[in-house]
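Form predicted on its own, single chain, as structure tokens, below.
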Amino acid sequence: MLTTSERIAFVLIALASLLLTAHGVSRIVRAIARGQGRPTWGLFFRRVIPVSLDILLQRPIFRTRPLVSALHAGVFFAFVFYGLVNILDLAEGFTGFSTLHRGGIAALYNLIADLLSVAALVGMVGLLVRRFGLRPFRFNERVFLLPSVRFGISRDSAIVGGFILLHVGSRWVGQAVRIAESERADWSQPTASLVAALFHGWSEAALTTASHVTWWLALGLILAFLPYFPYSKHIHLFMAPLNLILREERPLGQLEPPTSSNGALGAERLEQLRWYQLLDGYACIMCNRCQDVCPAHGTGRALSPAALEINKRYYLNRNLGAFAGGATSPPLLEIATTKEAVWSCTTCAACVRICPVGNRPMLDLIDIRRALVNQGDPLDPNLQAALESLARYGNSFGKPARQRARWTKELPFPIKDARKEPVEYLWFVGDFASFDPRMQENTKIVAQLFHAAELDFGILYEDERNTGNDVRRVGEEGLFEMLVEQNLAALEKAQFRAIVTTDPHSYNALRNEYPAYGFQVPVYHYTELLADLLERGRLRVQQPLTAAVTYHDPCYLGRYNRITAAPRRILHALGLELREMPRHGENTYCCGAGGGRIWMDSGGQERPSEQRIREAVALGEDLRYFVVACPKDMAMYSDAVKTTGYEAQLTVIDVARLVAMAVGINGLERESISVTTEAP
């Protein structure tokens, strides 16, 4: 089809394009390699097939936004198939081979290419209308963005969108021109055959020219786009699969130890991040899903996980040669995010879970915190006081260790000392459940339930310390390790089969963080144990409860550790009507306490817990109870119903209180629980 001069021109342009593209890709590879650590390539060979299948089926994309995901899928499937289309079109141009008016496999190929071309064009138009018409990609005014980002996002989207429309559109129209040249429709290309009618009456010379023009537009555009490709958002086509395939196989709740550079912990600059944290910037598709679920951004704070990743990539793109060559980057707090944003993070991991390409912006924030703490940067006064109390007393309440188990003296039965006699379950109570007066009543109820079920359990009394889950996420690695050592020393004194804990934060640390220090025993959340005791009849419902309730999944229970069924099994067993909030299960919304935020001043801003209460109230005026299974949630939401003005309408209650009410724990005043009941 092509003339000799066209063939020579194409080959020369292709060589230049590929050389420029290879140069850009090599610089990106060298830039990513400057990050700490190296990929585990054994993961690649073990995971490449299952992860690739997930990507090909677009499963990560379809977690949310079904309509937008469908539009993206149309573009994606077409783009994947167009790898074959472009090869065959190239062969047609150089050899004259054509699949037009052929049967068998050629006809099937034509049909798929024809339909996917339309899917890509419709999908791309829909995505561009959304991006530039509806303009969903917005940051609140407090979010830090590099100057190049503000214009660059729109420019990049327009270039990529324009390329796809012209590339696919030219090929689609080109097929219509070839059908018109043949003077008969091709049943295997139904949409192109319809378009061919537009060229009816064109001269042979005009059709030949149009055929050449559309071929060059379709394939020549690829050559023009390739050198820009490494610097565009389109590079996620290769970086995102690599990111997902090479992602470390560690639990979400287990942090890697901090990186160390010249004796400094954490990450102050780009090169102090891990290699995959640099890869994250290039894997990002700028879909903004992480920002949409971020409780900090949702309450008007300066944090945007999306902006963090986008800033990283735009800085690297503008300084790629120097950085890849070994130049030191400016501080991350000057090019990626701000200190205010860093300390706004609740470490809820919603951004990590929702990201369709496996990015982990939360880890960048924790590493920056580690660097700030290591440098002795001034902290929020309340946070500083909490950390000092944890270092001195092992709890954030500033209470002597001997007061940790004072609540046990108000029980009508003794609780075993697991340091002195063997028990089946060691109950790791946690700070808030032990010291906060509001939580102590719930703690005593849990103890009564365990006692009523004849559970063999005990506690560590004054030897228990805070597990350090939030201390580590604040960035105080040294204090975390000290608390781990103190707890492990206490645990070594005890004899037990498993641990049960009241606090999801303690649960996460004991289950996911402590194994790195050699501690491996079964760990259960108290809702798992209560659900089991109810189902096995060791706790019997004496009087079913009838009330409309909603349940809040704690982040460190539901999202981090996927314990979502046990609390709901309890509510079902009690006879309660459960109404789910829109965000529930692993998609839960954070109360705002995690990552040390419970110890920090909110600055008068709205808390995520207040948004959550409004979400619950919207479920109906007859909704009476907001059920929690975390002492920190009890504290956060008890305050939130007051500040939002819904205290008279909605009661925050721990799930253990509902169980105690239904099973008829002796000595528990029903009036204090305020649950409407009916006889079965």
Second form
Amino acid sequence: MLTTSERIAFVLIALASLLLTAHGVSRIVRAIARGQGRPTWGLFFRRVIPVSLDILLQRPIFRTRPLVSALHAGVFFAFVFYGLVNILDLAEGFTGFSTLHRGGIAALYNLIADLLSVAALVGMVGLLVRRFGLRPFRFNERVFLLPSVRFGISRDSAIVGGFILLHVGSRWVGQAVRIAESERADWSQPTASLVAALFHGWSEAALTTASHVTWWLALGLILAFLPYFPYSKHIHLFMAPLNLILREERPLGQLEPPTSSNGALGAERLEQLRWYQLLDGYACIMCNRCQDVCPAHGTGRALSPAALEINKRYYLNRNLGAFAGGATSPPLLEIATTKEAVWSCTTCAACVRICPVGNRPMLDLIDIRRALVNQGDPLDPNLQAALESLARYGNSFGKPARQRARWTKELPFPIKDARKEPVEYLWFVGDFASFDPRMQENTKIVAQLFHAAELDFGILYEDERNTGNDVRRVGEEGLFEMLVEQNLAALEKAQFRAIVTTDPHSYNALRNEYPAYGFQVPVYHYTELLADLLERGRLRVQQPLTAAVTYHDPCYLGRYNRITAAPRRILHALGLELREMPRHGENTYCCGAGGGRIWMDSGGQERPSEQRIREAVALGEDLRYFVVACPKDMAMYSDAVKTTGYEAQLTVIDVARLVAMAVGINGLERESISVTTEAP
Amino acid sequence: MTIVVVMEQVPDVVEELVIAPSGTDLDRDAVSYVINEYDDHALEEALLLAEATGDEVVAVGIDTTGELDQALYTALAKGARRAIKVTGDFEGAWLSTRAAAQLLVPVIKELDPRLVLTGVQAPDDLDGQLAPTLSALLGWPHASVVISSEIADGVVRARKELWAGITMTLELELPAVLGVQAARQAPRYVPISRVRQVMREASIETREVEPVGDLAPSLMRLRFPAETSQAEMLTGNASEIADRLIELLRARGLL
Ligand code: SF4
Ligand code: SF4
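Now the other one: the form predicted in complex with the partner chain, given that the block above is the form predicted on its own.
What follows is the whole complex; the chain from before opens it.
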């Protein structure tokens, strides 16, 4: 029990601490509220229970790093339970109520508290050793960090870690002191009872003092820490669940139109971001998981999605009063990231998927691009040429629209014109498959397979346009809208039941972006159709294939749209031995082409596609095929296999070509199909 | 003050060109038009100059295609303050450079600019006569093949390309006319949303003219260049190549 003066002191300090904390929290709330848009609070009631369950089970963080996640879980469970512990300890301090040496539920409570204290201490020591001993959190030297961040991350970790250690440790030792006072071990607190032995032989007065000191260290410390709490990464405790609960219900593959403030599109400054993008900064726990999976950072570019979030938070914390009060922030390109970083994002969404607290750093990058494009900031010359070509001809190849279907002339049969006669499947071919001479061979094979399977299909001929998927992600919203309008006008002329696409990027746009413009039609990827045709016997395997292969999931197919089974079903049906690369399925690694990167200069640096080829080669020397299901991948990896020097060992091949090899198609000799990746 | 940029639309050669049955014109229905590439550079250079001096850029063109609006709206979206199109009965005519210059001069005089920029050449003005003709009709100094420029101390300094990588900087008294080969930086990209906004909000001024005299050269026949014979790559070591070269030159009576 506390003395009266101690009690008065505690209440006064608690009041002061709570006031200070409330001040901090309210400033943060006002800062976040300066972001664009407002949360849909309806989501809160629908999601609060399922998301809380996820969090209690620590599901979001166990997606990677099992050991570290286990340490975190120890700290987390202790922390949750300590909510109760602190209340009871408070009661003990003020009323003398005690659970010591009681049976039943009190004993159970003591046991859990005792064990979790140890779990938290072990977990925390483990995490601190990792952070300060192993120093796993490094940014490559090109990443932009605010000066306050460099030192701040470690300081914040040290304060939070130290607080948890001291708080839990004091409480644990305090229990030991109480056990020592009672002069007999408490079986429901086994570890504290062991520690109690240390106090053997202490005088009663010394034990009383120790009991007071540990109580103050455990609970008084909370009061001391509380005002710092809103500014520490510990605030993720509230912000992370809030972020997960209030997350917009929107497919990963659908962007919101740019925000507009006084005619300026996109986000040049902090306050032009959406509210949840500001919340992201506060939810971020600086774990760098996003950076680990980022293909741009992984190839030494200046981009780190983690640094972006951390910079945002540190800038806000340092300027919170002014920003919450309505001051204009400096440009994001001065406080959060750099132009080089912004343009190196491939929009692969790996950061979005991996983040345990539901952050979406990619969206910030796209919003900054939107602002840059709309301000007329000079673009990469190749990108500009691509955009100008898209605006003029509807494709990025600088070719007249009339040439789009030229590849069909080399087929032994005509392809239906879906604008003139009804078809079951409208084949949306896509730019690369239509115009790139290296891809046209595959495109013809796909056509022949569809034909062989007697699929009722047609194309839009010269009326098809690039869907604008990557145009939107480059930040050229106006051009995206124009392409959508042109495609919708063409689609309106055609009669069909469903769409099939070759290109995952077109797939994503038609499936996720176009519905916002009133277009609702089932969309399939050609791998889905081929898998189906094989399994239903409409394509028959004449001669099973025997090679060992690996399959690369395209970001816009595997991660964005979770189509991972169909291509594997095909490989299985053909009799191929599939070896998975460590990063596959939804965790796939980007080839580096997305988000308009395919139109930009790689600046002579290593490409993600080259790392990917090495990842495949590591699966064994007998691995014969690197299988792709995306025309852009075909382009990227055909280059990468050459530049890495594995051309002789590994062949990059489109899955359709493998199907053709196994089923055999009229007019095509097996040999002529299996001619590696070289265009004739 | 004002800087005038003269812009022209030309057939897009990316698209297939078709000769009309008359044999003296392109099939106009199959032609699509783009802004003359050098005029695009002239516009960029003008915008860069104006950004430095606070001048007002006015884009001017003769609407021979009926589609000039698109190009002028793009110029407005890029930063021109006004756009003026000269209209009249030009149907089916490829204006001669001289006729074009004569049509433009009154508009330029009306605008009273201190500088006129236009592309150094165009597919229908391969010898680059528009800038010199304008300058002669206006009586102003002129420089062509300009690759950068600067207005300072009441003069314009224009760097022009000569040959073999040699450049020369001229100082011209204002007002002056420049034929631009290339702007200091690549012509800027203009986002589609800005063009669309301009199309909603801005308007293009019109100057109706009554064309007089010979507008266009009279065409006798239009045809595609005959396929020239294939190039031959000379291979082998230096002396073999030299032998073959001598042989080829002899065969043509050049040695
Ligand atoms: S989307 Fe991909 S490339 Fe862009 S920041 Fe995220 S992980 Fe990096
Ligand atoms: S954004 Fe998410 S994944 Fe990245 S450091 Fe922050 S919490 Fe970790």
